[in-house]
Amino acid sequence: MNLKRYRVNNIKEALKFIKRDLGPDAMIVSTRQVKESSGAFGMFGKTMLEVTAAASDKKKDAAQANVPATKALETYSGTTETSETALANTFLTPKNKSVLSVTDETRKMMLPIQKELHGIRLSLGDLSSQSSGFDKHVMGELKHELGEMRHMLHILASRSSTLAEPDLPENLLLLYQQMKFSGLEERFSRRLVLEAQRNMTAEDIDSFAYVKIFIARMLMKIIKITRGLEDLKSSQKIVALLGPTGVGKTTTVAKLASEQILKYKRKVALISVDTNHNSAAGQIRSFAKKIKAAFSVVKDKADLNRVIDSYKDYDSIIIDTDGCSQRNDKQLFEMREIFDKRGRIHNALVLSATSKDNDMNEVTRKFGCMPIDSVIFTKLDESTAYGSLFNHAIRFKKPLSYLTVGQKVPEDIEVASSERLVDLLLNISGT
């Protein structure tokens, strides 16, 4: 076997020279962790991401390409939320009408890494009971590690798989690839047709209307939604929005709190957490002094406890954030700190509708630090595919609370639905 081994920095820059030396189909051996020698004793050494792989032997791969999909699945099930068998627990179950196939090869190659995941829980586990900044830092860099290599097991087992055409008449099949076609993964779109097969007629798959209604209502089915801010159970509507830079936290916040006075007739207080001195705090300042909200900026948790305290007449607080990249881990420590603990503040995650499948995974993942109470996609006016949201719904299992469509304040704001969800998809509404 053809073996090479790589120090990287982290596992996409790994799979990029994996790709480059040995192929797309390569495998993944084994990962760990080391430290290179700097400084005295070595002991102030960056810890690198050391990385063996294997080339793919394609002839006996597929020789042994037969293995059914509840075996295959038993390989990363339970690793990760985001598997196959999350995904069956959420909605729909097929009935061996598709094949997954994973061979013995690339399961002995997955094995390894399966043992650093369990190590790593184990190290876990340790930290859970110590409250220092620096172990708490530790801890959030190895749940970051196990992100990752859960990331790689999914490639692994994705790569490892063959999907055939599925057999359909044919409404069934143009919403197939109207699905596919429109972003949504096309294990969820094989999902979602077999079921449909299986529960209708002959006659009512002969009908376009009845079929695409049919799977409209299974889709209604799969999306958690919330009514805004109006399912926060407390009394004063407490929301931080958090996310990367650009996806329109800022604007966001505007439209929030232009919905809050005029729709429902609220006293509202505007808070920017600034870490970072950024113009972000200037333009909510600007708009608080424009509709006469009370408005602060902290620098820290405590800082943000004091000016709630102060703001306890208000009826909403909305809390805008720097714009934080899901790659910067010191930037995202710094959030953690403020933001860490489940209670009175719901925080959104806030996530563009024009960013990519592979970007929105990544950036709930590493958000993922601090507790998601829901999700918020903006930009849905500069978007002409929307599966990735459905992906994305199914995926983490977050509920949605709003969509914004354009850049007009308090306008083009709407409560999320998933009758707007799946028209979005499927064109009902056009049809």
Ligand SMILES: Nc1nc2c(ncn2[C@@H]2O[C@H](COP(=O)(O)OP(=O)(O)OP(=O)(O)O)[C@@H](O)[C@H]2O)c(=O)[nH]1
Contents of the next structure:
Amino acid sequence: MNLKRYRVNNIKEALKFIKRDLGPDAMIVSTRQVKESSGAFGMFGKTMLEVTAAASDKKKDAAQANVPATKALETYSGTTETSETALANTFLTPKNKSVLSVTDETRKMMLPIQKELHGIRLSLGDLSSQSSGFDKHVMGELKHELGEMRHMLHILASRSSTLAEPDLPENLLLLYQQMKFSGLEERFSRRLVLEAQRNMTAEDIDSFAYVKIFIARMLMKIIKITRGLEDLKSSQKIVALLGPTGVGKTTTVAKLASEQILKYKRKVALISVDTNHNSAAGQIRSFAKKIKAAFSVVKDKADLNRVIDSYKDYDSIIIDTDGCSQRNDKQLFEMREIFDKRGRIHNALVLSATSKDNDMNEVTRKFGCMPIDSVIFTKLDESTAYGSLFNHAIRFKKPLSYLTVGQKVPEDIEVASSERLVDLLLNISGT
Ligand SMILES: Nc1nc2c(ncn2[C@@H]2O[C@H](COP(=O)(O)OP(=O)(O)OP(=O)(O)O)[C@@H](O)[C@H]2O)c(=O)[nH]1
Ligand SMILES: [Mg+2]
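Just the form predicted on its own so far, so send over the form predicted in complex with this ligand.
Below is the whole assembly, all chains and molecules, this chain first.
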């Protein structure tokens, strides 16, 4: 990948150089204002724009973003009803969920498939009304298949949409590129900058900082946050961590348990749900022993209820589960039997920030067979494209509870905050 940095007077100048050196497909990775060092302590130095651009479409390589631990955005996170709130709300309305920017060419290609699907649906309807004995299970399976096909078509359509860059003032175009580069879906990035353009004065748009803050505030309103265990209303805090294999569930259980004991001085019990029957609870068992927490392994719902009842003197109960592939319907079914009802347990879906957008979508849809109260994103330290966290939050509207940023127990965990997430995407603190 080819990375180049330029110091220029304005963005137009930078774009000229970037096009010349890196070609028309180059992307702007970051921009910041710098002072040329001249005069005493650089005091009289001219303010220049430093632009870094990359000529590669391999986002993974290019976005070597670090994880800034700052909360610089807090100063901007007012809670009053602002125009950003209204904009964020329009952004979240269901009608926008299905907005697809599909080219005419793609639409033409999709038409016969859509017709075919429509035909199948009609035939299914006929079949079920004609035959009262038609197996409900088969019917359900077929409907499910249809749903999957429709979803795939949706993905295909969004992938094949080839859109021209929006015609925007420089600062908005820059932000648009930056967000896209960080993995925020094109249509979300586009919508954000267009909303900003509609709602900002031309004078404000001339300031890159203003534009960035305006968009940051919109994004902060869009992202839903819950302060994890601390937001649970019940006197006894019970949380279960669900999710695919290897995302960091057990490590996060250990971090949460440590926090409950060390920071909040609470009495903690740990439970491991072993649906795989592979006795993989060893890791968490020895951890429980180390931190002197009560510990049980359970196999099914009755078992779990009995153990929870026996822990009524404990302040917090944290439940670890076996990793469950979203493709393993049998195991998902067993899991659903246990965590089906909305009740005293807060179900947190654990996702790795390093996963691909489509995989995260599939996992969330499949785990959606259980009530999901919040999402925990792990491995932020290993991720380079934070846009997918936003794509997920916008698509599924699930509140985020925790972020984990490393392997170390107990320290590598944070209660999710919208300031932090927006900072990851826009690098506010680095400018
Ligand atoms: N870099 C990084 N690694 C992490 C983080 N959280 C967990 N890990 C690592 O990810 C690996 C898997 O973690 P586990 O906690 O065993 O994952 P799990 O979801 O319980 O896995 P299964 O129970 O097998 O499904 C381990 O090597 C952890 O140290 C994190 O925030 N950052
Ligand atoms: Mg585990």
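Numbering follows the first chain given and starts at 1. Basically, rigid core = biggest C-alpha set you can superpose within 1.5 Å across the two forms. As the structure is a prediction and not an experimental result, all values here were calculated from the model.
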query: Shift of residue 409 between the two forms at or above 2 Å (CA, core fit); finding: no
